[in-house]
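The form predicted alone is given below as one chain in structure tokens.
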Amino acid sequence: MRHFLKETDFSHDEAAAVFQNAANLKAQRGKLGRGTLDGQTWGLLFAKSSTRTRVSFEVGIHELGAHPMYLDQRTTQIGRGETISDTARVLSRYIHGLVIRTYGHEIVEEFAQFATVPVVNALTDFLHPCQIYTDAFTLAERWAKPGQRLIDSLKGKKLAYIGDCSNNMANSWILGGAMFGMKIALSGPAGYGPGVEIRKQLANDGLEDNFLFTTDPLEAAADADVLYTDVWVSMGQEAEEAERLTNFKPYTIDAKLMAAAKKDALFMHCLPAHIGMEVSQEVYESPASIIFDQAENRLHVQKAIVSALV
């Protein structure tokens, strides 16, 4: 039984195949992959609100031939105290796969432990692997040379992550970047750097701890191929909003910061964005911004991920 809970649940070659299949599914949408999940039902168990993740998974699962069933955690028995182990075992008797968007990473790990169907991590507070595969694929679409594997075009490229470097997106870029052979530079306020958990994950996966963290965003952005950011206040951190907005104010990606990167550097954001906070209006609407390519590619990459699990 295969699950996709973190970036390294696929080998490098398997990830390369996911990227290629995503490209094929994108180019032949509506024609390729239609029977992959014929007759199946996949559950989407969400504890956090969502736009892109929910819609892309619902549409993608439908396009692969299955029925997507949305399960709001608040209106199921798990929201009233039923154990994860029981929920996983019961749902496995009904459905053919489970996509989970939740808080603690240990929740998806426990589901995977007890489920007898594939489990996909659609976001936890620790990692967001579907987003990172999508983002890496979006970059590879632009960088790959004719005849080159998409994934191989990422090797040696530098991504600068600006903002909260202790959140799930930063963690996933550290882990995914190491797997893809990219250089990852992160910049945020002191106290918001990568934590012990992501360093342990790198070690457990046999990957080098070779990322840079600095409080100077210009240092991180220097010679970068892409600048990336995320919201400063994630779901569940609302009580820290005032403090965070003050601390992160020097970390807006604006024209000055883009100018520190390579001339043809790209801008990425997993959305939703707060313009004027983590990114300026000028950069957000600039030709360097490929945020809506990212959003679209969630559909194609997630279809490829699910296809690889069945």
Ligand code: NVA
The other form holds:
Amino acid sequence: MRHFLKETDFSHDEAAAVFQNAANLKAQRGKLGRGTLDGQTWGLLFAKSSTRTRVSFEVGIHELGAHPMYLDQRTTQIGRGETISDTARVLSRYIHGLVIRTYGHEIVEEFAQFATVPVVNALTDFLHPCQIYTDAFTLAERWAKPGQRLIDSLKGKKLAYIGDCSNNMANSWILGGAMFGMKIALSGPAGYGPGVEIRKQLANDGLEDNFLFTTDPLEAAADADVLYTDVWVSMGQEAEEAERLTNFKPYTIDAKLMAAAKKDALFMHCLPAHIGMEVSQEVYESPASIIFDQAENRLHVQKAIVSALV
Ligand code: CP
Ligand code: NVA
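Coords for the form predicted in complex with the ligand, given the form predicted alone:
Okay, now the whole complex, with that chain kicking things off.
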């Protein structure tokens, strides 16, 4: 049984094939017949809010021929204490795959342990692998030379991640970046740097932890091909909001920070965004900003991820 809980659940060559298939699905959208998931039902079990992930999975699963069933976790029996192991075993008797957005990463791992259908991580507190595959694909679409595998165009490129360097997006860039051969530099306040868990994950996957973490955003942004940011307050951290908004103030991606990067550097954000906080209005709306291409590509890349699991 294949699951996609973290970036490294596919080998480099399998990820390369996911990217190529995503490009094909994007080019052929609306022209291909339905197919890969014909007649199936996939569950989308969400314990947190979502716009992009929910809609792109619902549409993508439908386009692959299956029925997507959205399950708000609070209205399932999990909300009243039913165990993950029982929920996974019961749901596996009805559905053909499960897409999960939740808090602790150990929850998706437990689902994967007990489910007899593929499980896809649609964001945990630790990782957001569907987003990172999509973002890497979005960059590769721009960078790949004719005839080059999309994934190979990422090698050696520098991505500077500015903001909360201890959250799921930072972790996923550390892991995905190492897998894709990219240089990852992160910058945020002291106390919000990459934690021990992501270093352990790199070691488990045989990847080097050669990313840079600095409290100086100009140092991280220097000569970067991409500047990336995310919210300063992730879902589940609402109680820390006031403290975080103060601590992260020096880490807005603005024109000055963009000027430290390469001339043709791109701006990315997984969204939702808070303009005037993690990014200035000027950068957000500039030609360097490819945020809506990222959002669109969630659909194509996730269709390719799901197709690779069945
Ligand atoms: N980027 C992302 O995962 O967006 P949603 O929270 O809207 O799904
Ligand atoms: N770090 C953010 C990502 C949202 C897509 C969060 O977990 O809320």
